Amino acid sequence: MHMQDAKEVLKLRDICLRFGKAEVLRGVDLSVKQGEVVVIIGGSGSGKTSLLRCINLLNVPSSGSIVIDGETLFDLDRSGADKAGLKPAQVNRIRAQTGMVFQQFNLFPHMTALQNVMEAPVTVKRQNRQEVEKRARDLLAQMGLDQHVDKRPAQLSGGQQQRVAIARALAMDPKVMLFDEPTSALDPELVGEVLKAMVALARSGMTMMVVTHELGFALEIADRVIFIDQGLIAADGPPEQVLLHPEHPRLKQFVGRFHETADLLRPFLEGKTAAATH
């Protein structure tokens, strides 16, 4: 299926977010299609994490609308009129269609990896415990953790904990996975194993939105890269265009800091292009 034929899983319109007098997001429009991998980049304070957190109402927008898989989660116009009128139970059901992976792993310290992954499907979705356990074991195996199911977070490395957190989010069968700088709290030698798990997830067809500084990951796996600057989308396009041929002056400056990364990746990209032409 071509991406242009895929259905929209997520639609954001005119998302504004204010904290007091500070305007963090100033009217963001964004659509994401099923199976699309969208990487969001930007300087600190640009609004990229705030935007991700708005999608599942961890940050409640000041105005705008959010539609997930055809259902309106939030719709508040700039005058403050609520056009969605949802009850809390409806909001929670629609929100549950997003899975979130944070910088910090937020695992329950007293539970094993397996129990962490099983917790929400059993307690929130009331699913059959045996079926949930089988699925949880499968997900942990998919993350390369089949040897670690009975360990508690303190017995796992940061990279292993983050992969448990990814499995936990997947256990709820989300329509879209949201990653907020998932490798920024990890030691450098552990970053690769988490990115590898995310690459495999992207290739399996999962719809993903990823806030990250890992531009190599963006070049390899993103369908689109979005650059957020001062609360607005300043660039949105294929990764090679946005990262290697930036036009927006602030994007040039931002990507310039990573030019060494781009130089390192150029042989890889040329190899990728050459492979594509054969």
Contents of the next structure:
Amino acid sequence: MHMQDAKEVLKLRDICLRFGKAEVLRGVDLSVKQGEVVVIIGGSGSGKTSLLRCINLLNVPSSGSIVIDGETLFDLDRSGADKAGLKPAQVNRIRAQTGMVFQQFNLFPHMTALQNVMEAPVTVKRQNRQEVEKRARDLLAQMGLDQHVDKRPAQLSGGQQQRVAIARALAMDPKVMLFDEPTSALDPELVGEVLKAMVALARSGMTMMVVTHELGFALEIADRVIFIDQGLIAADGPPEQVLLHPEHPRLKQFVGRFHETADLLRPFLEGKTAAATH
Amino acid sequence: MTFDWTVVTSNAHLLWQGFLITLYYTVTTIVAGLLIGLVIGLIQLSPFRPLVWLGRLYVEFFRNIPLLVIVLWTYYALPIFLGVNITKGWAGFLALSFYVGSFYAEILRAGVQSIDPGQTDASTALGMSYGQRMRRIILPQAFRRMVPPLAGQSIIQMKNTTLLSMITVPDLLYQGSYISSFTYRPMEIYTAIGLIFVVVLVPLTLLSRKLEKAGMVTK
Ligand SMILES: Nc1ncnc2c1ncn2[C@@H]1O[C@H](COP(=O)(O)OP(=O)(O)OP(=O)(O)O)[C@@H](O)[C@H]1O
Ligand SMILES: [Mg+2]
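Requested next: the structure of the form predicted in complex with its partner chain (the form predicted on its own having been shown above).
Below is the entire complex, every chain and molecule, led by the chain shown above.
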């Protein structure tokens, strides 16, 4: 990869987030380059979701700064002085440059798949309806959903819903896509179709930040893996280094659990493939 | 005792006039109440604390005072406080509208708050403003859930208009007591009035059940 000279799409500096007394993020610095795929791992409650939600201000940090493609979305120093001073309309516009995919899909249940994808470009960007519809149909086709454009979310499987959600986010032409455990709510047999769509998206050059427990996916597609522990980035490096040769003690423990389950399953998996080839 | 239904048939024109008045106040106060409920409900959902409290104050005030007291107070006391003349029609209209508005506001607030916060997350993340989120995403879903309680409250509202007779607005009930006063047959008259309400409201109840079912299908 030639990431050295690619431009920065996202820059977080010293992000802190508090819920009441609880310090959930304690100073996260991170920059993501154009086309980079960053996988975020970490234990439950470590702050992964919180970090993603800070990037589009669904959670408002108590301090820190967020710059998306050169535009400052948020800038509050630890003394509380607001250096960005943005109006809500400006925040909405910059925020629309990120796309988010949620664990629970969060599709709009009163709209069809097509209407879900068309909603934001028409309502927020006021783009021409015919052009938006054409683009939305293309995106849904790209997600393998040509047959389902006129169905409502309730008529779709979890995997199909999540792919509609990806298309909905892509319709706004985001500079960076944020995925929060996009396959955790899916039945195991549906995980593959969503991961496949995400791999294709990554290969097409989309900048992505992905919170996931699918370490195989991370090894396959990530440029970097970040391990979050107690609200801080505890490890940050290429996937082989972070996942296969962890140094940080808690990261070792965390990755070890996955290796253990993989080891436990191996005989079964191998037996199964052996049986299948006979 | 035997029922003598001729007192009803021979005074049908009076009952009909009363029925029209009842219908008139039912419809107009429901419409006005919906507007009030929309405003007060949205105020209670706004991010500004003082506005929220103002909305709460309104709702608790009108929900917790007996309607009869509100009606009488609006007719007898309000004109003195404001130094203006209010006709009994206006007093009744205002009292009933403000009263039902507080219930509608609560239905709206509960309906909006019952929508999964993930819907707000998703629409916010797409760059939608507060107004766009409400108009396009939250309210259309909330309205569907609000149909049954709105219908229920509106049915109660029609029955509540009978309190207008206390300030001599010539509604169905007022006509009933008037007819009784010269026929001395209150049993027949009030039974007939009860039946009129049943005949109007039962089909409406059935209709709201249908709407509720339709809403569930599209969910
Ligand atoms: N809205 C909130 N109010 C209060 N505390 C919260 C809120 N959201 C998250 N937290 C707390 O912040 C901490 C981090 O939560 P977060 O959801 O970011 O963790 P996570 O790493 O995504 O965990 P998981 O793997 O379980 O999804 C947790 O202790 C959680 O209880
Ligand atoms: Mg999470």
